[in-house]
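Form predicted alone, single chain, as structure tokens, below.
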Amino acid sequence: MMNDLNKFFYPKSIAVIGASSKPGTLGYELLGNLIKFGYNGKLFPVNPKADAIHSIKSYKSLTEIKDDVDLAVIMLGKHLVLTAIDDCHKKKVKAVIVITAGFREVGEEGVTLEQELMKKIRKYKMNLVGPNCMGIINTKKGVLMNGTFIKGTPVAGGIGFVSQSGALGASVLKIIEKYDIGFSQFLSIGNKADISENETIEYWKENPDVNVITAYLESFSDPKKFLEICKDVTKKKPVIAIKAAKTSAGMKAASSHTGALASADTVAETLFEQSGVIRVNSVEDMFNLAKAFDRAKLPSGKRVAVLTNAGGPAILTVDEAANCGLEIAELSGETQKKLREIVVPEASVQNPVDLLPPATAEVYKKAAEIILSDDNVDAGILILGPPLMFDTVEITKYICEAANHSGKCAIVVVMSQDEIIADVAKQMPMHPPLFNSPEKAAWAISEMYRYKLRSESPDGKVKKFSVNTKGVRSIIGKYKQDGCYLDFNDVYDILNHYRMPIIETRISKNVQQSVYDANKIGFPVVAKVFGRELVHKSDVGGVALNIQDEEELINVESRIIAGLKDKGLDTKLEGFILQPFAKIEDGVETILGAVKDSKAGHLLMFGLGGIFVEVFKDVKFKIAPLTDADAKSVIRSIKSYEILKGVRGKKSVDVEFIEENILKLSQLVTDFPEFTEIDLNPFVFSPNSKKSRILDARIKLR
């Protein structure tokens, strides 16, 4: 693919079919740009009406051309691309834009005609980007390529942006002057029939020209594939990206807890977590932290020196960086005594340091040069409130001078003069980031730091355990409905398969048998409703702990079918669950679960367990399958891991143990990916491994 996509950015000669002579149109507008830009290749309109556009032969047809077109922009009526696509063949053509919309977005009709778009470049052996997108740029010296129909020009910088949205990438393109947002490659990927955002990431990994690659989804064209990407990806640069199309509901028709609680974003919010893409909310601070990605260094470490003048922005500063994880450094005597010999008598040499209104360039330089040589600093924000009466872009500049010189990361924040940010970039094309708020600073460094952290992280491996999968067959062989729950026998007996600690449990058809069960188990006992339909046990009344004889277990039971029988759930009833009463006074209650999601293959979860797992929602998932440090971050990123660790003079449960048998459940399902759904809740984990048990169970077959 990198040859593929180096026909894309990095093209000698372009063919813009459907070129138009009219002004206001988008065959009009896009070779206008190209030529606008500066495009240093061939470029050749077609037209079958026009003999010049813009001043440059055009040709009737594609074929016409005697010269070799390394891209083809085709932006011509939907009905009409598929004939120019046969030409491009003619002509070698192997990389192709499709502006034209009409397609997928529109209905049947177009899904039709998308089948048939595909079927010829399949059959080509072309790269296609779009249908229906908006084009492609590369600001590189040499290329400079605005292959768009947008107007406004590119600012050159080190972001890679691949959008699926043409409107937000049209947008962005008209505001990056203002905020210093500055692109080396855009590309809009539209309907992404061929070339998607996964084949783009891969792509930027190794081409030098961008440093940051930031990305705006509606959709995951392969999640599987994504998360595989961004995994090697993000080792070596950041991604940033924005998921849109939120929703809170669970999975379709799950009954599950694990299924319930993992929504629709679920799976979004996984594979950014686990592939390492940091997640942003809004463009504005993806394009915040991309700027700071590519104009700053990675701090070495989480220790900020604060520079002002002016002590509210400064509180402000320093509040948001303690809430992001970060730590204001303290300033050696060495380094406030230099300050004190350049600011004036009532000016504060501590960190934060308080310049004071009266502060000149000049100042303003030598103490940030003061401040970011300390050894006790890891990171500077440098900012500057509106001076009364000196030059805000010269301070500004003499700032960003300090801070190129520094070797560091540091970031200069302009407040309330957006303008200045653009004046400042025109004069010094080689600045640090430019932010408006001092909060949004501290923000970005602490995600740089956190992406240092991860990047620098080791690789986890794929544990594979001694299990009897012949065993697990089997059984699942046995069940000819789709879509069922499990009955429990199978269910304890392929946990034990994968030796997985369920407790001791026996199955009793009538009291009788209950009584002798209990005795074989040994009092005190707990009974638990037996049938398929009755998935949510505590919900319906259908469970009993701590029965200490035979007297008290048939009146329990007895109680309990009543129960059933006023709500109409008698008839669902198969039986009793006996298991020994566990006591958990030393242990603590998880959830282990796993759901199937269409695309994304299985969704590992744990978290805080019991009957409110689902008011808490204290749980994290995972993609299997899992590596050993992802079964460490998952058990380490909920809530409540202090609990697991001990409190209150509660030894620490077996953590080891909990990655285990996370592990484990990743094995399973990956071995046998027909179980769409999986509950063992309560998950009981203890100090000793050999006193974890799981208590409750169920496995979902489809």
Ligand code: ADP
The other form holds:
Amino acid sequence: MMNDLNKFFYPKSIAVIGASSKPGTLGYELLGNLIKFGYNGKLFPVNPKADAIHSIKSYKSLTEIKDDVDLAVIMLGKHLVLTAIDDCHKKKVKAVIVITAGFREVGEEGVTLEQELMKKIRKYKMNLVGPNCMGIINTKKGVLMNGTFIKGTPVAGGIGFVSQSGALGASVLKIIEKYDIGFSQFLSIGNKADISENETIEYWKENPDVNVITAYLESFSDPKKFLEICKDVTKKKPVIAIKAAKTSAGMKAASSHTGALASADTVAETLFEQSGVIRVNSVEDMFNLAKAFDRAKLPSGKRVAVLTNAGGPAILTVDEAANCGLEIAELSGETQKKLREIVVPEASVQNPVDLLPPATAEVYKKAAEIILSDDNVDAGILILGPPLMFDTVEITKYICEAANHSGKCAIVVVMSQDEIIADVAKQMPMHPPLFNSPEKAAWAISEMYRYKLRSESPDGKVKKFSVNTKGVRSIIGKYKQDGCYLDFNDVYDILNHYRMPIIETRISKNVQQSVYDANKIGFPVVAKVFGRELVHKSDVGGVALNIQDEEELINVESRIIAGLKDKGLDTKLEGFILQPFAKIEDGVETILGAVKDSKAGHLLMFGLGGIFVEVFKDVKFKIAPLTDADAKSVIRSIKSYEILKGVRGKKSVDVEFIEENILKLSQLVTDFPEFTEIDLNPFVFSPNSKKSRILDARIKLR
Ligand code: ADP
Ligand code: MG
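Right, the form predicted alone is done, so what does the form predicted in complex with adenosine-5'-diphosphate look like?
Full assembly next; the chain just shown is listed first.
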């Protein structure tokens, strides 16, 4: 039952517990909205003191109602809510919406009350929306439920909207007419004690009344689940979301490079990107895009044609289209010839096609038809600047007809006349998306095109490499202390157990043994300080590169020891790390790492490494476990991808080998969630995978 929200969205009967006959109260407004909007089921106001509210019979208590009740909406004072839940149980109500506020959102006392509420909900096997929410809407004919207390009438359409903020939901419902936003279903999830964005989005996946899903979020209830659900849902229908940036508590304390490079917004950004959810930054963008998805076909390609009666808007549109990655369609000779026959001589018949102000409704419509039927055109932006001498509503309707008949993606832009949009929308229920900004139309088409490409791309797979997990397990067993970095020799072993190419390394106890090790490795060598508390080795002057012979090695190590003494760190020195001096040559220094967020789990990071990592911040994150498609995408989405592919005559590094190592690291943190931070930095990738090497690595435990 967990994700069957039918009882919420399609109830046959609703009890309004706390209905009130006092105008201005929530209990009065909500019941009034249900009646005004024409709810098709049975309504049962419950109020111990009233006989009738809004002229329908009212009940003293829930149990007095003889009929079955599908949905209970509770809007009592917060201390009466728990008893009402008991009544719901007696009445066998399974779906409950608690509008009442004063729970988790008010602090400690409210938290306790919410916990008690949830105990009952679980015990009675009910589902709860809220508390502290604004209600529910379903505009479908035959349901017509406006179970909110908001002023303003919902307009029907194909958009599902789930909102964590009640106030935002209310403000949206106020602008729907102006922006021509057609809702099919709306749910205010409030404190989301039980039903959250996850259950709602999952439910809408299979719901035929919802074409596009929109969400306003302030937090993720369960980021991992969000990722899993949205990855699946976005294959079937678009999901568009707004999320206010918030610091992720889980990563604040990170001390690795990877941790430092993760910003407050990284989890949200990564979740959206990886799940295919389109993120927008304003309510206006969210609903512009949603209505484009709802009312227009997906563009089959990225070639867009612009029709206009004024030059300025067309230029802006073309610029924005190019900015967003669209192409300006080249109209065929035949299209241009056909256009020439109907337009005034001064008009331009090349894309953007400018009909000039005298264009009549008939000319506009024909021109739109001609353009949209050109095989070189995948999508059309049909702009109507304020015409001086014609009825704009009439022209707009003509243009809309052409768009509707084209069978292609088309957006109609009516500039600087919002009232016209509302008029046309009312007169023509099956209209294409109506925008007031041509640039937004271009942007929307580009998002739709990206969505189409993405939904067609094959699902990635999580690969499993054969590795030595036992070896790693026994290393972890040695560490009793929490929050510490592993010794370099253990890091070395772990990477070997996962068959990742850590450079040959020997650990020596003293200078004398270093000389022996260096000879085994072969000069030139690199010497670095070894010590559990000397994790950032360069910072303490503890890295010496390109050491040519024994004499130099002895000098260098003595100098390092003296340097540590000056800093009072000599007691931390446990020995030296010796490695061959790796020539970077045609390799590229990258950083590959992982950091754990308390809610989202491990985020893997890949990007350009070297000493400027934190200056350029050219890194990308993905949530583990990564699929092969995720690994491919993370590599290709960093700006320095060009560098990996070889610039100025350099050969491309072995990109597949990068992929393999990203996936292995993903497997490592998935197998061992106790690793909270990992930096493989630098990880030098070369054209030849055999020459690719990890030169330094850090792993932090728990
Ligand atoms: P830190 O603890 O300061 O990060 P590293 O081991 O990463 O120490 O060494 C600092 C830098 O020295 C690396 O970023 C890399 O550029 C260079 N380096 C480290 N090891 C080698 C090596 N074996 N061969 C060549 N260069 C190296
Ligand atoms: Mg390093």
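Rigid core (definition): largest C-alpha set, two forms, superposition within 1.5 Å. Residue numbers count along the first chain shown, from 1. In this text, all values refer to a predicted model and were calculated from it rather than measured experimentally.
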Take the rigid core as the frame of reference and indicate whether the C-alpha of Q164 shifts by 2 Å or more between these two forms.
-> no
Exercise. Take the rigid core as the frame of reference and indicate whether the C-alpha of F606 shifts by 2 Å or more between these two forms.
Key: no
Hey, does V111 budge by 2 Å or more at the Cα between these two forms once the core is superposed? no
